[in-house]
Amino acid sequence: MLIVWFFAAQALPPYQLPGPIKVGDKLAWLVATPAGLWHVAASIFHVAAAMLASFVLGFFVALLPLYLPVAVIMVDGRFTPFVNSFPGIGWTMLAIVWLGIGTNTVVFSVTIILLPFMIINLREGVRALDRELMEMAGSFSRSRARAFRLIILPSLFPFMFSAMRVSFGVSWKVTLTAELLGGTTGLGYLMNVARQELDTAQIFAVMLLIVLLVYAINRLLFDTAQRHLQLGRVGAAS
């Protein structure tokens, strides 16, 4: 694929397809300068922020039916289905006109954008506990957050690795475009004023440091969590 992306870029001008030297360079530059360096981190930032804002308000809402069952309506029939079919880059125009342009445009956006595979994914894990281990529970203690913290919390676990991962990668197609046209800085800030200036090396420079990054954190935490997660569920059925 090198090879053949090398000899394409000699046959097509620097703006259209930027071989892969030139590339090289300006991802030295994202990982190697104070500068580049800078970016990346707003924009992991910015991912990490916006998935534990979002993780936080999913778990409540997830969790609302349960402690009050009249809520079931609101949740299921109102506001999920709300959040998860309203456009994301709809809220990203809205967040600039509340926020202005910055970092609490960008959180807010993909907070907001996130918030519903939150709570598909959680509310999947309440509709699976097991009814009748919650009620022996409520027979033998009347102490809700005993029962939350050694029945509820522990058989959520599997969903909410769940949404972490799922919502992980959609986060960091969804961060570029917050900060592309709302941030000042981070990594889709960074594709905009290459836009702007017509470099394309620096764009191709972004989405593959994109790609090993969402490639690597995947392999070093969540592939390291899951395998723990399934020893452990090795363990106690032994």
Partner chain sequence: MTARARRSGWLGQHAAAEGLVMLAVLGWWWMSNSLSAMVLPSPVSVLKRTFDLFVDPELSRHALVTFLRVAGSVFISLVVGLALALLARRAQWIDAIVRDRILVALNALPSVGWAILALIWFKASTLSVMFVQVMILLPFAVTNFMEGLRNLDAEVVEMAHSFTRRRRAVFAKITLPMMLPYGVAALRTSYGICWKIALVAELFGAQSGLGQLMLRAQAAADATTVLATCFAIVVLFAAGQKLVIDPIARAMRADLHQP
Contents of the next structure:
Amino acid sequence: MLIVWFFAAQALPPYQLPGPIKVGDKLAWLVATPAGLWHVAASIFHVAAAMLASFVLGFFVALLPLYLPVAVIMVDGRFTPFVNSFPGIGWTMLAIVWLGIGTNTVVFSVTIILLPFMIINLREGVRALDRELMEMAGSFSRSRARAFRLIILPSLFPFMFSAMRVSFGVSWKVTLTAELLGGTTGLGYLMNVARQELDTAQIFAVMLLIVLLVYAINRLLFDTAQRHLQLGRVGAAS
Amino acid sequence: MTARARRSGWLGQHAAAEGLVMLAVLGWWWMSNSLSAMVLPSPVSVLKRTFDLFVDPELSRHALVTFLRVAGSVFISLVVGLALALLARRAQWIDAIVRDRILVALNALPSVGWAILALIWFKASTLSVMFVQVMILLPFAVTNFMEGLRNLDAEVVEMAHSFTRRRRAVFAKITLPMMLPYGVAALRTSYGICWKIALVAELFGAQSGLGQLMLRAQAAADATTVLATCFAIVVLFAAGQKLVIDPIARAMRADLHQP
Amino acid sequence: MTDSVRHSAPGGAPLIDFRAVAVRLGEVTIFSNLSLSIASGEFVCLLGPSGCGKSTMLRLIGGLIDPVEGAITVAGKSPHQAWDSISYVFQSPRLVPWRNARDNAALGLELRNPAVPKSERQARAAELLRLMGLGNDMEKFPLMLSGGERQRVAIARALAVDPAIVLMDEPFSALDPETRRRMRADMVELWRTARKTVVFVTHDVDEAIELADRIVVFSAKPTRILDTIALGEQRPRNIDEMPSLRATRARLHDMFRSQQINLSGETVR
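Can you swap the form predicted on its own for the form predicted in complex with its partner chain?
Complete assembly follows, chain above in first position.
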């Protein structure tokens, strides 16, 4: 495939299809120079901050109906479908107006775009809560805080994990868009610059790097965490 | 009593839900009073502009174009996805390439990246928009159809072969109908995702459509139109879902359940 | 429908006391004017067909539901104040899948009294698991335990909080007959060492005869107490070898037959 790419690039003008060597150069600039690394780090920060914020918010919204049963339709029938169908770009555009161009806009819009993914996964977990276990906890204790810490929270762990995993996959794509439109740093910003300068090699390098980053983090972080999670369930004493 | 309790719970839940919506709109309206229309336009003007997007001939053209592109891209990606899935079944090595290379790469590549590349390759045109959309939708379609083919009932296919050797007849009478549920699932998923990326795809690579409209409104600091475009998308998405996708899904189900 | 007789405990101040209690769920009356008292240290079996309200009795004692008429006292207090001297064993073990046997047995104590240090919680759980014959399975997770073993962990969890009263809601009914028989024998052993007040719900006549100091027999709906039978026989009891127990068994079967009650639940026509 690399060879096909190489020869195709020879035949086409570089602004349409840059050769693998040129893209490799750009990739090296991204990961081996302070200036390049600065943008990579900025994107990682945007993704991490937005994931954390949307997780906290989503957790709160998803657990609200558990303690306030009257809020079920409010959450499942109004709030979640609305944030889920509202276009992501719209949030970015509004954030630019409200917060100006910069980190705030990127983190804010990515947070809201990720929110429905978090809520949908965590709601699934809340719905799957075992009523019998809750009653068991109630028979031993009248403390809601302890029942939450010892029963509800551990029951939700697998769902928190899948919420994080799903949002992680989405977060890179939408962070790129948000940075491109409303950021001053990050890989999306670099793409915007490259777009204006018709630097197609740079665009290729950024896309390649993102594919590699997502793959690596999925493998190193999420797959490892999942193995530990499953081990803990079945028991180490096998 | 339990039935009544459930009913009053249902009423209370709706009261709370509708209350939240009203409170949100009221809060929006109240805040818009003290803010400039460039920052937060009032709900009334946004509602009016959203209405215009469907009625005003100059604006509704954009909404229609966006809707047609979405419909077209969904259709193309379903056809190409089915073709790729069928092709992958022909040989182990094609399957490996489709599964481990094409799907992995397509799944990981971001829509903005495609949007910029499409602009460079095809200039600003409908072709460029639909290229982006198809590229994003393709992995979902292929995955669904591959799943369907994997679950294809081999015994039924064998039965068909015992009656005929015409491959096309087996495909039309057996394979295709058995793939229908997976096709519906692919349709539903693709449709939802296509609306999510419709604006991104139109942002750079188009001269018309709601994405362009939104970009121009943003450049002109016209927050009313930006918000109206967002709501128009919500409305179009829901309308298509209720009026087209759901009936198709129901029809397919009814078809399958006929004796 | 009314019980003129007071089904009182033999001697001593009652630990659990029902006075003319009525319960309604919506329009349906579960029972009315029901009186019963249970003494400290007594092993009482509530015997009756499924759906007759035996479990409702446990819920009343545990303060999970309230009577519409009458009064209930537990250790001289209202059930709402006395909940922390009670622990439950449910029909299903209700273990959490992310903790091993020892940590599951310690969970009840952790929920009820976080002031007890972890080491002591673990020690108490371990001791009870040994008593339940699970000394070698402490590290096992619920998925790796059999149905009977899981229920033993649940019993250890209930006893670890050192309750005055243990409420058991058909705890062995989901087990196979052989395991059930062994669990009953172990239950007798355990009760002789722990000496808790036990209220044990069952629809199995033999189970009640093997375990109880006193059997309270319930009718089908509308529920009333048909009889209470005191059993003074030494434990462990082998029904087939003891004529007095065989007589009790026959008496109970006659009683249910005359009431047209099939113990699996439905009224015989």
